[in-house]
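A single chain comes next, written as structure tokens; it is the form predicted on its own.
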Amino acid sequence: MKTKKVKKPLTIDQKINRRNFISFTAFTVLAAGAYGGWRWLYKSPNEIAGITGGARKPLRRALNKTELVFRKFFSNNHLVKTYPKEMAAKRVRVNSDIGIEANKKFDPAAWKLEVKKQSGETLNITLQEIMALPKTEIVFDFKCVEGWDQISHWAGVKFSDFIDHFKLNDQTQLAYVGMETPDKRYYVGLDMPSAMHPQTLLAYEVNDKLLPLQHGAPLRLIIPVKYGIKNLKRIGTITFSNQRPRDYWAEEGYDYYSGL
């Protein structure tokens, strides 16, 4: 009769070596998979440039699918966290001047906002008319796609109040809002639900003072439910449509929706 051979228990060194081998093997497999995925994406064809551009086709499809998920759960009850005024930065970061480079030549006193309705009718609205509407303030954590964020204090008129006052409610039945700087060099496209969100402002103040030129005087967009790339400085024109308006950074490969 054969006796069953009893296995010797592993020594501590053997256990450590075994765990190291398993960890190294798992890491190697994951790294190889990640590298293979990166190579596949890198070799994938670019999307056809249009309203969006600069991204590989699979990445753009993934971004568009992500947008559908965001849209499904988005509502006016989705509010960003707000803070007391004393927590706001005293010096608000200036991150880009695309569309507002010609600060010395720009005269805020001569500015008027052009609102182009889909019918072709155009409204020309002054800053004084906008400032006559109820003022709303917000202190929130402004987030940039580059990875930085800053609590800042802004004030202006709710975009939804602006729409009501100037009798533009019929335009909100359309899917998108487009905004551009006066020089047309910077532009964003916004889905209508985000534009009409209760925290979206046409802002003319920062830290209780009128906007300085570098922050988009005399009027800029503050849309807390989006990353900073959608918060257009110095609004020149507003349009409405059922097609995606052009968007500066979406043309460079970024996510069109850019929601938080």
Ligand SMILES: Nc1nc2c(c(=O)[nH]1)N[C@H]1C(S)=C(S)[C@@H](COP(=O)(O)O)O[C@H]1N2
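Numbering follows the first chain given and starts at 1. The term rigid core refers to the most C-alpha atoms you can superpose between the two forms while keeping them within 1.5 Å. Bear in mind the structure is a predicted one, so any value in this text is a computation, not a measurement. Compared with the form predicted together with this ligand:
Once the rigid core is overlaid between the two forms, residue 212 does not reach a Cα shift of 2 Å, moving by less than that.
Annotation for residue 172: C-alpha shift under 2 angstroms between the two forms, rigid core superposed. Between the two rigid parts, the smaller one rotates 37° against the larger between the two forms, as C-alpha superposition shows.
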Contents of the next structure:
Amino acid sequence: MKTKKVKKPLTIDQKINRRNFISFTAFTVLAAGAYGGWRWLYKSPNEIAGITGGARKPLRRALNKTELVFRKFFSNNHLVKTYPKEMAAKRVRVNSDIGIEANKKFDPAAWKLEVKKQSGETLNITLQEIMALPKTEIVFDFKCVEGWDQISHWAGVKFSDFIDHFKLNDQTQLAYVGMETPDKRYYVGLDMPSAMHPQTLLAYEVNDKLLPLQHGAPLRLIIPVKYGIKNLKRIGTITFSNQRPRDYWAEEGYDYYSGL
Ligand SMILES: Nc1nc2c(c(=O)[nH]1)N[C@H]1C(S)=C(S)[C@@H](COP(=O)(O)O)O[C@H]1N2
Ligand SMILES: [Mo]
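Moving on from the form predicted on its own, kindly provide the form predicted together with this ligand as a structure.
Time for the whole complex; same chain goes first.
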């Protein structure tokens, strides 16, 4: 005859031992996993030098994935909020001056914008030619990654109008636009959809007056879908490419996309 096995209830001590065992095992497994994960990351190669701040490859892959998610949300129909002119700051803050330092001589009258096509062909464009194009104004909240923002009023030519006028449409099939100061000391890389966004301007005026030197005379970028760091002052050259152009603050570890 089979005897039915009766499960004896555990004593308190047995219960405690059992819990200790479970939590210790769980701890060991998790710790090993964490250590393994850290070793894996630590041993993974660095991303290609130059463009961004030097993260491990798997981390950069994750960051790029995040960027793609955000870029999916991005649409040229989505406009940054604008304000009435009366709300614009009368004294526009001057933030930083890499590539446009006051102690270095610069003659805005002698300036020409250099546009380098991927074919190697270069256009040299004067401010007069740019000012002859339809003028677009914008009053928006300019945001700096350092934590300040200010409603400001700018005017210039829409980047997309500029592209049309100078017959650069084939260049916009490429993924990126690069812009640099004439002395090449400050430079930004922009994804093409953001550059071609209808609120992106090549600006030559602030508060209805020609730009002063400290705001990037004679021509600066105003790109409201990005943080201040991408709004390059004193554009010297514009390039087009499928590789990410170099970017001053991305090299220092800031987000390459820097979208809002
Ligand atoms: N050439 C150049 N452009 C630049 C910078 C710079 O240092 N040099 N700083 C950027 C940053 S961080 C910000 S917030 C804005 C500030 O523009 P503003 O000085 O006209 O307010 O310019 C951007 N463009
Ligand atoms: Mo900034």
